[in-house]
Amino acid sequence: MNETVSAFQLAVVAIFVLLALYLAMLAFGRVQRYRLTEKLAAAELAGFRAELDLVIERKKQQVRESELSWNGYRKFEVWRKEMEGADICSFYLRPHDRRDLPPFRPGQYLTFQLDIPGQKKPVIRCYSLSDSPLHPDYYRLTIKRIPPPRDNPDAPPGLSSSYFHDTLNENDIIDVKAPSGHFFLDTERHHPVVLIGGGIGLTPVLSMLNTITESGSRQEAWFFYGVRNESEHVMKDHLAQLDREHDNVRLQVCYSDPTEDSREGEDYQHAERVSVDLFRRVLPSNNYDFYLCGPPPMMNAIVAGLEEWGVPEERIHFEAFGPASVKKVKEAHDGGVATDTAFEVTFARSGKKVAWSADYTSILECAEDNDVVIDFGCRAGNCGTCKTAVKEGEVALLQDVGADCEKGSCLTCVSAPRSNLVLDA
């Protein structure tokens, strides 16, 4: 009997044991699911907190750009004039004011107004801003003097690049428009980025790679430089430095013809052009926004290149020099907008009318060729100096414009028409 009892006891015993285990299984559960919950909930939490704080970040930078920003031209002074080398010089401007200056969007440009002597009216050029925009006490730009043509060697070498290089010295004051363009890196987007730089084109993209890296961003940046040889290549030890001290950075500079001192893997990376050959052989992938300057050649090149590989139009960001690189690399990137169809072209206040044909760039070269005046600045649809109001007929856009220009007015230096058309010039 005791013996069964015993057995009986031992019995209830486990199934107690079993069920404290089983009761306490599940409270277990429900504190894990709990912390899982808690932990989920914490995470969703800090990324709300995060998108808010962005949020925040952007508004608060909206309201400092439209605080700081100003209408029309402003005065500036040339406070350090530096030269890197290749005929190719830094400027770095401050407010005459010294009040503090709006932040841009890293590749857009300035629009100076230049009182250059012998001129008979101030000439209006564009240049880009060649560092970040987390420099609130100045502006940097680089230029490049602009030689005579090869094939022109008598005839004379660039305007505004001669006079920023040799009328232009420290203290002077110049007449300057707020930053405004609409090739400029997404900062907001950490998606992998690539930047193409051309010669003197790499000022945009520089801004933008010091940007990336001056804001601690750990977006993967891959930075494509092409020049000639050693000669050209300037801001050389910045690169390397940004190469060597950022992991997310990759930098590739080809050298066309290096010279027998060039070392490459040294000095360069690459002895070729700038390519999308080269990029199918470097990057992993063709999943980058591509962001690129350079001359028409090269853009030609790779934006053609780069839609070939698949690479979708809205991650192709371009800036081209010029009106013929601008009309090039549009019909590269959309088959362009140009047509034979014969369209007479009038301009009312000049009394003339004359045929348009597809072998002109613009309308303004339409007018420049038969006489007409229309004043200009940048001719790549940047500075607006070129606006003319449309009085009858249709124009299209050779290519996105940084300038605003209203309804009823065209962009001449980047315009072609669409039909039979009555301008104001």
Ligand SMILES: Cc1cc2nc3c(=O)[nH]c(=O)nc-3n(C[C@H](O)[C@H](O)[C@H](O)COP(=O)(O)OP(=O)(O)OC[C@H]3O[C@@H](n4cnc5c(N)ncnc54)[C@H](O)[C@@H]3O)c2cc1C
The other form holds:
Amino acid sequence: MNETVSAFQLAVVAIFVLLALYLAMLAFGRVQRYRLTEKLAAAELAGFRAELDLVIERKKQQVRESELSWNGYRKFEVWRKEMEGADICSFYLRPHDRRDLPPFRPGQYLTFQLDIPGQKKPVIRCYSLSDSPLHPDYYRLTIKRIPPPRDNPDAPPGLSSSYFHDTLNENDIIDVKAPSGHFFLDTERHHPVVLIGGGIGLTPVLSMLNTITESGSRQEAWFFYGVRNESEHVMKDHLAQLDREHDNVRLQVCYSDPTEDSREGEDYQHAERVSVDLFRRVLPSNNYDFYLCGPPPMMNAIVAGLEEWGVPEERIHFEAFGPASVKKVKEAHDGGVATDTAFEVTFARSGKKVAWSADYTSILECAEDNDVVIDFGCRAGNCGTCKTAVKEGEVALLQDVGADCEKGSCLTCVSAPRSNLVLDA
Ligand SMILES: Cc1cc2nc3c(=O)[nH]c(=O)nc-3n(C[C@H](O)[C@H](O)[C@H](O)COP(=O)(O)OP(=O)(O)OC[C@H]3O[C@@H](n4cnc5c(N)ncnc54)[C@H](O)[C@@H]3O)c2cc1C
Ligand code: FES
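So the form predicted on its own is up there; where is the form predicted together with this ligand?
To see the whole picture, the full complex is given below, headed by that same chain.
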């Protein structure tokens, strides 16, 4: 009996002990879970606060930008004019009213309305901002003088670039539209970038590089700069200094035609053109955001090559300084429309009806060929000067554009008919 009781008692005690253990574990687990939940909640709250701070900061920035921005043209004066060499000159502009300048996005451009002696109408041109936006007291442009074409040496030299170089001097006043354009560095995305500038196409990507270095960002930035040789190599000391002083910057200068005096490894890194073949040899992978600006053949080859290399379209950003040529964009937007010759274009105010031809690269060109006057500036969808109302029909956009264009109008320099058209021109 004693043995039975003690066995029973033992069993009861064991059950109690197990129960107590179970309850203790449960309680401990709850406490742990509570602590974990508390920690998670605190972390979530901190993350939420950081996100909120970012949103507030962005909103403040937007408000500041819109307060400082302006509509139409504003008077600026040429503050400094500095030759960079190779027929390239930098112009530092500051607002005549001396109010602060709105920050711009690195890669954007300014649009100018120039009263050039001898011209019946103001001349409209766009020039990229070539320095970082971290200087609220000035905007800088860097402009190449454009000579007559090689196959037509008797033609007049570039109107606007000659005017900037030869006529505009320090203290002169010019009319400037606020910064615009969709080709800019996303400064909130700190993904590694490859910046590519060919010749004077250096300017917008230089603004991007200066922004990365001046803001103290640790973002990895490769900078490919393609020129013929040292005779065209501007901003040389500045770029070399950035390369020396910033571990995250990798400068790669390409001379397509080095001279005997050019020093490989010092003046330049590669005796070849900038190409995707070079990227494949030099870059550790294709996992970069690519930003490029340069002459049309270079842009065509690089955009096509990057796509072939498997770089997603949304990671390839580019801008043309003249009439667009990057086929990829044309194909993407026109779906073959521009080559369709069946459409008729009616210029209502001029009283002309013409057949669209596959030879026209844009409606603007079609108008010019048929003596219909449409004002233009950049011929690249950026300045908005060629905007024309569409009274009937549909147009296809041939490339990405920088200028705004409301429904019912089109930028004729970068549009083709998608149906028969009636235009208010
Ligand atoms: C968004 C954007 C940003 C830009 N950024 C920059 C920049 O940072 N730096 C820069 O230097 N440029 C830049 N440009 C280019 C700039 O806007 C001008 O296109 C460039 O300066 C040439 O303009 P122009 O008036 O001097 O030449 P234009 O007068 O337009 O002449 C162009 C060419 O045509 C030739 N020509 C003129 N008349 C005739 C004729 N009758 N027959 C045959 N040929 C003729 C000229 O000799 C010249 O070679 C940019 C363009 C865009 C769209
Ligand atoms: S001419 Fe500048 S947008 Fe067409």
